[in-house]
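There is one chain below, alone, in structure tokens, taken in the form predicted on its own.
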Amino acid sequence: MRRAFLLLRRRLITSIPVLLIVVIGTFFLLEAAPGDAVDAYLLSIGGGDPALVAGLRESYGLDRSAWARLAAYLMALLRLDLGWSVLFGRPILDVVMERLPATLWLMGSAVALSFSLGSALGVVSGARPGSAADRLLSVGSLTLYAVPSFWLGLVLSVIFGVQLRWLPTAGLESIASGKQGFERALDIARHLVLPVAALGFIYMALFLRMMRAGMAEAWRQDFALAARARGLARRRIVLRHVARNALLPLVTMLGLQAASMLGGSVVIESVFAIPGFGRLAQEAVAGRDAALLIGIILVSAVLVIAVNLVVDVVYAVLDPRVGASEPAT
């Protein structure tokens, strides 16, 4: 556990400049984009006189230079203040915290589905490389991985939502249902089935193929050959030796795929009309709310870093060699 703690401490320290680069880079990219919140507002009301434009820019703080606004934003971040959303007329932190749970539920459920089911099917496929089950699962996973997540989501909606009417096709829960407790949790779970399946199945195919490839490579290693020479049962060799060593690259890939899975959840949220980060980012772009968009990207970066920190700790627990060279102080 000490190795894991030292590794976690170093990763936390190195994540600070990463977040700083994300904030500064996003700020200047949005500065280079044409238009701002005042332009979006004037477009919605059909224009305005120069006095109104000047007053709005002053109230929004857009009359200052880019460097002054960046310095003010970084100082506010030190107080954990993400700023004020001109689109919603509320603090950005409140808006983000209101939408964050939906994205976390979707992303967390998809990660659990893809990793557990993908690794389990990968064990089945890699237990006997070249068998009929291995070939069937390999072809199926390759086909599934080639399918775009939004197209899979639309197909699942048409089949299970429109034709069979088994599951809801939009939203996170029933509107004004009045459900509480377990009934509300069950209603949310029903709404998440299709979006979680659409997002999780794509990454499940990736984890399946990685697990299968890792096990096929592990079968040729000396420890697997020694275990077979000792006469151990094949099931014991598969589960306790081959699968355990093949699982380590999957843990690493889980952290690397966190960013792409978060991006995939944004697309799925748009397809299934889930009020999460996806729709919030769309609204921020449409309203030219740069501060809100920076806040969304910053929180997304924090989520990706947090996932990778957890992965690093799990990897250090599974592999004693990881973190062994970390300094004691």
Given for the second form:
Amino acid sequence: MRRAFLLLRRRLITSIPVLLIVVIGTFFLLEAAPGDAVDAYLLSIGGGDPALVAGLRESYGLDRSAWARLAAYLMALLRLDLGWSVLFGRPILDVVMERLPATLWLMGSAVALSFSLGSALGVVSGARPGSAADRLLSVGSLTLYAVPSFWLGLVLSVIFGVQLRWLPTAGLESIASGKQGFERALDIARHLVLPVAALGFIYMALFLRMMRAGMAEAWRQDFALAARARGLARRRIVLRHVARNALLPLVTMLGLQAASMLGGSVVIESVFAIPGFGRLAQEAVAGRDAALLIGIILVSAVLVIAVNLVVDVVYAVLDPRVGASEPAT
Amino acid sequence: MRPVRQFLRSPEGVAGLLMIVLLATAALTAPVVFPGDPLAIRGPALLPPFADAAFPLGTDRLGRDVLAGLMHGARASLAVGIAAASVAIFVGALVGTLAGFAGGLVDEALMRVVDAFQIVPGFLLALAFVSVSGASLPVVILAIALGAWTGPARLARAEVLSIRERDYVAAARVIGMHPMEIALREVLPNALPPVLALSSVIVAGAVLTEAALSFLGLGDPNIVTWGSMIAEGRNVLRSAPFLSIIPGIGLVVAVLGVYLLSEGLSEAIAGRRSRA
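If the structure you just shared is the form predicted on its own, then what does the corresponding form predicted in complex with its partner chain look like?
Below is the whole assembly, all chains and molecules, this chain first.
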């Protein structure tokens, strides 16, 4: 556990400058956008005289240089203040935190689905590389991996929502249904089936392919040969020796894919009208709320770092070699 | 010619090649077969596929020819995918080479920038970039490349770290070549092959990202793309789902073709020794 803790501390320290680069980078990217909050405000009220414009700029601090505003922004960040959303008329942190749970449910369920199903099918595929089942699963998973998730979402909702009418195709829960407790949870779960399937199936294909490749590699290693020579049952070799060794890279992949999954949920949330984090990003773009967009990008970066920290700790627990050379200061 | 024969013997590779040739033909002949603007109204609205010989795949809700859109869309999707991947690989290889070759503080700083780009979801970054710069073809290409250059950068750096200790680099230093010249003319070309092997994955990813961007309405509005066709069809998803489904099949064929082709190629080059 001490090993994992040291690793965690080092990762946390190295992630600070990276986060700083993200903040400064997005700040100047959105700084380059034509127009500022005052322009947007004037447009909405139908214009104003120059004295009003100058007064507004001064009160928002927009008359200061970009560097001065960046410094003010960074100071505010230290107090966990992400600024004010013009679009919603509320603090950005509140808006983001309100939308985050829906996305976390969506992503978490998609990860659980893709990881469990993908690794299980990968074991089937990798148990006998080159077999008929392996060939079928390989072609199937490659095809699935080529499918755009938002299109899969549309096709699934046409089949299960429009044709069969089994599942709801929009929203996170039934509106004004007055459901409470367990019934409400069931209602949300029903709404999540299609979006989770659309997002999760793509990543399931990825995990399947990684598991299969890892097992094909493990079969060629001496320990697999030794297990065979010892006369162990094939089932036991596959599960206890080969699959077990192929599982570790999958954990790493989970961390690497966190960012792309978060990006993918932007589109999925738009397809299924889920009021989540990704949909918020799209609303910020449509409403030209730059400060909100910076906040969203920043929170998503923190989220990705957090996922990677968890993955690192899990990995260190699973593999005793990791972090063993960490200097014990 | 052994690799060619090896390639033709792999069913995946041949299938991929056929898909890509088919799409490339569609993309190249689109202006000849369907001259004029594919966004122009051609016939009655919402004609189902295979009902009218003049519109084999039907028409959308404004009466635009779906087949014409599909073929012109192939142009946009493939062009954006290839262009974005080229930019990403070029920038990534350059940054990776400089980081690996310079070492020290420069390396540290460049790699932190790579880290920063890696922890921000590429799609969010593309969304922000397009919303700032306005949707046009070059902006979309840059936006996609923004999220894709880190992979090539990491790989190029790893290659360079091993190459820069080789004898020919030492020899170049001895004859007095400028470090920049050594990095770009001696090291970079040798670090490139493994980076180029990533190109299929990057092209496929770029095609999908472009489709997602234009699906959300952030593509160039004057160009028909598969993503925008899917978004357009979504308005009548209940009554005419084919409008969204057909361009999606185009996307699947394009991405799958790229994957299969690269798998066939790498198997042919590796000589099929990887059969356990």
